[in-house]
Every structure is written in structure tokens, then in C-alpha cells.
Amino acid sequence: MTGPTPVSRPRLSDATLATLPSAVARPAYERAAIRIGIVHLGAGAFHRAHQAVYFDDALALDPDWAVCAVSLRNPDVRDALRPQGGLYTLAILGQMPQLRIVGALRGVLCARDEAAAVLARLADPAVRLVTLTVTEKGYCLVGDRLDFAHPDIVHDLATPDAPVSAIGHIVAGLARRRAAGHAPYTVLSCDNLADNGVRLRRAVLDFAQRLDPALADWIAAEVAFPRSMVDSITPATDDALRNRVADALGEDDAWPVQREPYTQWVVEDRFCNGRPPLERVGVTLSDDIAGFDRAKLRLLNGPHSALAYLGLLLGLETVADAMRHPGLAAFVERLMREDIAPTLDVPVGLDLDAYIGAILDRFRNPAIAHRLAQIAWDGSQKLPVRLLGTIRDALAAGRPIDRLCLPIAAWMHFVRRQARDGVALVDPMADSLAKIGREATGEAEDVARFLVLREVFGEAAGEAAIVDAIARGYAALCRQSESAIAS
């Protein structure tokens, strides 16, 4: 007995665009007329679901800003997308799911085995912008400076014409342009890294100075490194997405990507060789990237942690589940509007009320299964920057802090429960936390055991008002999580 005959479908390509169902959005420009003006290092899912979509919109206004996407080591993206002419599908996961074909990629390379092609593209005077999503480790930093002991940096300084690191590629491309008398490109970091443009510039100059001081002087004088902030949840591609996309298109797409409907990109308007019409496609241009970063950290990441620790105490599994709990949803909204928002110096261009509303909508989105247990990871590292700074600012301004301190108390209960149940913590301080958790009794006195962790609490551990507020929250959660959240 044989199974069903496999469905034979055409492969997504320029030739098949016209045959797609009308509900599938397609590029709003002639792909044959666009020209590569951007090289992107790090051709992962986030770039293809985020920046490349903005560039796709910009190409309908200016054809000179198509993208050559470069994977530094792994050829998988190139091998999947090159047969499709760089086309891929974006699935937008909302109440009404949408599919869109993105055509911004006009080249897809892998530096590991196409090094000459990558360097030639970086040297091309038509390329005026280089963007990066290589994650923090891709910058090869130690602290805020370049790590000259990093194996990739050691390699690239020894063989600068055959780089393997992102920093090595950027400098190699700039060196070629300087030697040819061409204008440099702007280098724009799109990674979630504080002061990303400043730190990238410093790393590039450190490398160039060691290689060629004259080149470093030219880069310092001529090249722009704008700061930026990016935001959008981008779940990994899986076979379920591939099958869903293939069924909807009637065509196979080797590597579709997916994200939530919300997307944000804030960029410092400091470019040295022209730029795409970013402000016309939804990008916020601002000199106050730190202000937008702080708003995101406090209004998105802080409440995320609150939902995680309080939701887990209530037996919930995902952010959407937590937002369906009336008491917890109301608590988080009050936390954002009444306790966190007043601590912010709102940057020009940010509508705070609309931003809070958009975050709450994101939290409610049932199409994104963001697990609370995953958000709860690394609490010892996250809570100091997500909540404790807000607590201290609120206290200094004479505002109440009990609601802000309740998620801290919930984290302590989370650690205690994990230790009690023999569940390993995912946290750099897991051993110390597990010891405290095993010693905790579920009484208010437990708070003092946690406050000895100066790496977490710092000076806050000595501020009586904060200690008392955490202790009140911890005791209330000992009695009844539901009533503590509702209070």
C-alpha cells in the first residue's frame, strides 16, 4: 500500500510572481529596475523580517536601495534564496494573518566561500550603506573595546584581505574604497546593543588603527556610524510555517520568515553618503536613541518580566494567556501607565499613550506563543535594568513603588519554587540562586536572603523603602497571588 503522491509545486521566483493568489502582497516596483545600494552583514530571520521589509517599501520610492545580504559563515540562507532570486515570504502573525513577498534582496552571498564577491560588493561605489545584525558577540568586544585576543580579530589583522569577522569586512571594504578614491559607506548597526553605533565605531577604529593609522584617521573623519533601535518579535521558521506558506502560495518557498504585526525602527539621522527615504516608510529618525531605548526597556521589557513571574505563579504558560487573566492584565496596564510612564523623559516623536497601547496589543496577540518560562530566564541580569532603575526613579520622585516591587517579589517566589521542585534555573547566577531557593521557607523573612545578592540589588538593598515594599509584596504573594495582583 502506497501513501499519497507528494504535491509537486513550482519554486517561488520572479517568473511565478504573477501567478500568486491576489491576497498575497507583492513588491510594488519592477525588480529588474532596482539596484544594490546596501550590503547587509548577517542575513538571518530578523533582518529579513524587519529591515529588509522597510527597504522593500523604500524601493517603491527610490530604486537605488536594494540589498545584497551576506552570511558571514553559514551558506544556508544563500542556498535557499538564491534559486528564488532573493525572493521570500513574510508571514505576519496577527488576528488576521497576512502574507507578503519581499523583493528587496537582489544578491545573497556567503562570505566563507565567496569572499572575493563580498569584498567587491563592499568596494562598489554604488553601495552607500552597510547594515549589520550579527548579535552582540559578532562585534568581538571585551567591555566597550575591540578584543584583540579574539581569534577572528587575530586572523583578520594577520590576513586583512581575507576577513572572517564583521569588523574585518567593514574595514576591508572601507580600505578598498579609500584606495580607489571612492566615498565611504555609512555603517549602521541594527543589533540590540546599547549605544550600538558608538561601540561599533570604536571597534572599527581600534581595528583600523592597529592595521593602518592613516586608514583609521580617514574613517574617523569620513565615516558615519548612526545609532539605532529595533523591535519586533520574530519566531523561528519551522516546517509548519513552510507548509502553511506553500499551501497559501501554491508554490514552495525554501525559507519564509514570520513576525508579529508590530515593528519599530528608530535611527539616528547621521549618514555620510546619502540614505534611503526611511522617514517615508515608517522609520523614526531621532537624535535621542537612548530615550527610545529606555522607553522600550522600561515599558516593554519590564512588564514582560512582570507578566512572566506573576503569570507563572498563577499557573499560566504564555504572554497571551497572562493577558487573558483579567486581574493580571489590569495590573500590568496600571503598572505601565501609572508607575513606569511617569519615570520617562519622553523623546520627541514618541506618542507614549499610543506606544503603551501598541505594547498591550502585542502582549494580547494569540498568534505569538511567547512562553513565560523563557522570559523568566536570566532574571538576575534582567531585573536590575528592567525594573530596579524604574523603582529607584519613582522613589526619588516621591511616587508609590509597591506595584513596581511586586514583580521582584514574584521573581523571588519563582526561584524558591524552582528550587523546591528540583527544576534547574537558566541564569548566570543559578548556583547561588538555587542555594537561596532551597533555604527559603515561603515567609517574608526570605527577602533578606535574596538582598545579599549585591550583583542584583546593588544600593537598592540598603534602601529601606524598597526593601519594605518588596517584603510586603512577597508576604502578599505568600498568602494569595490573585489578591496580591488585584490590590
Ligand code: CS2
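Numbering follows the first chain given and starts at 1. Superpose the two forms; the largest set of C-alphas matching within 1.5 Å is the rigid core. Here the structure is a predicted model, which means the values were calculated and not measured. Compared with the form predicted in complex with ligand CS2:
Between the rigid parts that turn between these two forms, the hinge residue, out of Asp288, Asp76, Asp191, His370, is Asp288. With both rigid parts superposed separately on C-alpha atoms, the smaller turns by 31° against the larger between these two forms.
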Second form
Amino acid sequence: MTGPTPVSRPRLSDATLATLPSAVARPAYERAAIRIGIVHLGAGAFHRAHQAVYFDDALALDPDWAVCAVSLRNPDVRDALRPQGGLYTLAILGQMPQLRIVGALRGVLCARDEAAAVLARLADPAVRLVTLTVTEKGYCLVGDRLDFAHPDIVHDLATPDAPVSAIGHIVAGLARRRAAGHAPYTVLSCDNLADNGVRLRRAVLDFAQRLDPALADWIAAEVAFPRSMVDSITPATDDALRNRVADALGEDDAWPVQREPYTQWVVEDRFCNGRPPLERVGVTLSDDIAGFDRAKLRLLNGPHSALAYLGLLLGLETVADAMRHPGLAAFVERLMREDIAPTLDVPVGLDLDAYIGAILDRFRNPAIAHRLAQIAWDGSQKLPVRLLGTIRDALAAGRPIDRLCLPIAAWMHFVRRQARDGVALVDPMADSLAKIGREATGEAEDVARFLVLREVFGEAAGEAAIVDAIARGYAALCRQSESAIAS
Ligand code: CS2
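Next, report the structure of the form predicted in complex with ligand CS2; the form predicted alone has already been given.
Zooming out: every chain and molecule, the one shown earlier first.
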């Protein structure tokens, strides 16, 4: 036998915490003494790189706010983190990379096969806050209301004690607490949706009303659904990160996460059953966050999607690559400064110029490889909240919309290309999109095939000026992506 013997490294866990290299930051509290006070639905990388880190800081001040992280369907996070006692590594990637072990997750469950444990947690009076990152599609909305035709909602209304959706879980937990005479929990959305708390409240009330109007009345009167704006760029975990973390720790971590140094969380200060000391760990508490969430969705997420679809058409791989492409970088900066910024009601205290400059710097961060393909996921859900609102506002104000419509046209080309190449789309509307993509011919007439998707385009499909601008963009991209962004 020749060749190197594989090194067997210990697995990250409470038992190995003390032996980690001193450069790796560790929880600043006694893990055995913390208690679960938060249930988080959607245990993905964003939660673990963002809210869980604020909660980790808060636990050093108050031990009552540890998190039980719940994946609704996929057991992978549970399977990776349970053997590690919920511990995982956060890599903060800027000029000086830093590693930090986050200890805030005291429980990790998968609802699909541990349903009773999840419902018991939600019913536990020690849990006073439910947070969620289930992405745009997890809200099961059609327009601003609950989609009663959504298969998960149909399922959960038929079997409310065995829910599969986030909405079904939130309501099942609240029903149990009401029946037991316990106070409800606050429900805090941490997803990239404008007015996320307002929309979540409406969806929860729509669901509860169908189930039990008295429960709906109780929820309407007693439960707080604060709005929040979340921000930190979090590329998906890859093997490069796993290896880098294992080398630095001298231990294996099955699922580390990574993010940029910048992190922001603005939360409406309306909680119905206490809250962690958020203001002491860098969270901005505000009674009016509407301006912040719009500015972030339109100026960061909108341009992100623009970079993704245009960049992929140009054969680029990451956001930093896209920002090194002079034509695309110039396009996106003009999009932000000349087209998007004028549509915003700037919140007091936000310097728009500086905000845009900082976002562009963050996009340029060479320390992270944020794949455009990741941002391209779920376009049918993202484009309406990220770009179509801006387009409608710009049109109403008599401003030009051609540049704003180009990323929408690029998305259509992207869908067509994936369908043509037989590559599956990651999108809840993947089937209808693939069908349209396969029928598309690459001519401007294709645009009409996409515009029938009311769930995506809504009223915009009836606006001749928008339809024409998308068609112009689509035709320009058929000819040459490089020249289409040069305008
Ligand atoms: C990105 C966001 O993947 C995407 O669609 O636009 O995840 C973005 O990185 C975050 O919202 C930044 O806060």
C-alpha cells in the first residue's frame, strides 16, 4: 500500500471546543446553561450566518434565547449539525478572514420526520419568539394573500395537526398555546420581502380564519408580526469552505457557513412576549422600517438579480467576476444611481449615495465566490419584489424604464437557455417555465409567452410601455449581450 494515510480528524462538538486554536472565536457563554426561547423555521445558511449570530451574541447577555432550528423538509442540516451538538463554524470573509464557532443552536430538528417534537417546541411557553427564513416561495402567497390553491396549504388545512408549510406550523403552534392558556409567541419574518411582517400576518390570518375564526380573532388581537430587513451576502457552502475550515480548526465541521463582514438587521420593535436584547448586539430597532426594506430590496437584491441573469448570459461565474466586467459593472451602477434610486422614498438617516457605493464595494469583494447561478434561483419569485415594483414606479413618474427592463429580458433568455440545454431550473414554477423556455425561439415574440405568467408579472403584463421595453431588451440580447448593456 502506498499513498498518504487519510488523517482522521475529530468532529467539532462541545467536547472539542476547548482545544480549538485560539484564533477561532468561541461562544462567550456557558453552552450548558442556555435555554431554548426561539424556534427558527428554515435552518439554511442565511439564518446560520445572520440571525443566529446576533442571537449568539445575545446569549452572552441573557441565556434564555437559544434557538431550536427547524428544517421543514430536508434533513441534511439536522443530520450534519446534531452530531456536533448544534455547533458550526461561521467564516467571515473580508480582507482579514475570521472564523467563529456559533453556539446559539441548542436544538436542530427536521419537521418532516420529527413532527411531534417541532409542535411540542412551538407549544412550549419558554419559546417566546418564532423567526423564519423560508424564502419568498415559503409564504405561499398569491399577490398579497394566502394562496388557498397551494398544495401545501390545501394539505395543512385538511390536516392542521400535521402541517408541512411554515404558515401551517405557525398556526398549529399558536392554536396549541391558546388551548393551553399560554401567551403566544412573536412571529418575526427574516425574508427578503417588502413588508414581510405584514404579509406574513395576513397569510397566517387567512389560514386561521379558514380553520377557526375564533383562533384568527385571538391571533389578530394578541400576536405581533414585526417587519424586519435582513442583509448579509451569504454564498452557499462549498467544499473549498469545508476544507479551509477543517484545516484551520484541525477538526471536521460537516456544514460551516460563510458570509461577508457586512451584516445588518433592522427590526420593528413590536414583540408580544419579550425579546432578546437585540439593541445591545447591533440590531437596529425601529418603529418604521418600510423605507429601509425597500431601499435594500431595490438597491441590493434588484441589482444582484440583474448581475446574475446578465452575467450568466455573458458567461461569467461569480458576482465579483461580473463586477470586473467593465460593461456590466457600469450598467449596474447606472441602474442603481439613475433608475432605482429616484424611485425610493429615502428613510431619514440613510445616505443613498454612500449606501449605493457600499453595496458596489460589497459586490466587488474578491474574498467570496458568490455564484451568479445561486442568485438566479427562484427568479419567478424574486423579480416581482426586486425589479417589477421599481419599473412600475419609474413608469408612473414618467422616467425611462429600458435599463430596468433589461434584466427581466435577460431572465427570459436564461430560462430559454436552461430549457434548451436540458438544465433543470431551481424555481417553484420550474415546470411552466421549462415549457415556455422549450417553446421559445429566440425571437422577440417569446416575450409574450412569458408575460402570461400572471403570478410573476401581474398588472405589468397589461402595461404596453413595460411590455415594449422588455421586448426591446429581449431583442437586443438576442443580437449581442455586450452591446445590450452598453446603453
Ligand atoms: C441574493 C440575496 O441570492 C440572492 O438572491 O440577492 O441572498 C442577497 O445576497 C441577500 O439578500 C443579501 O442580504
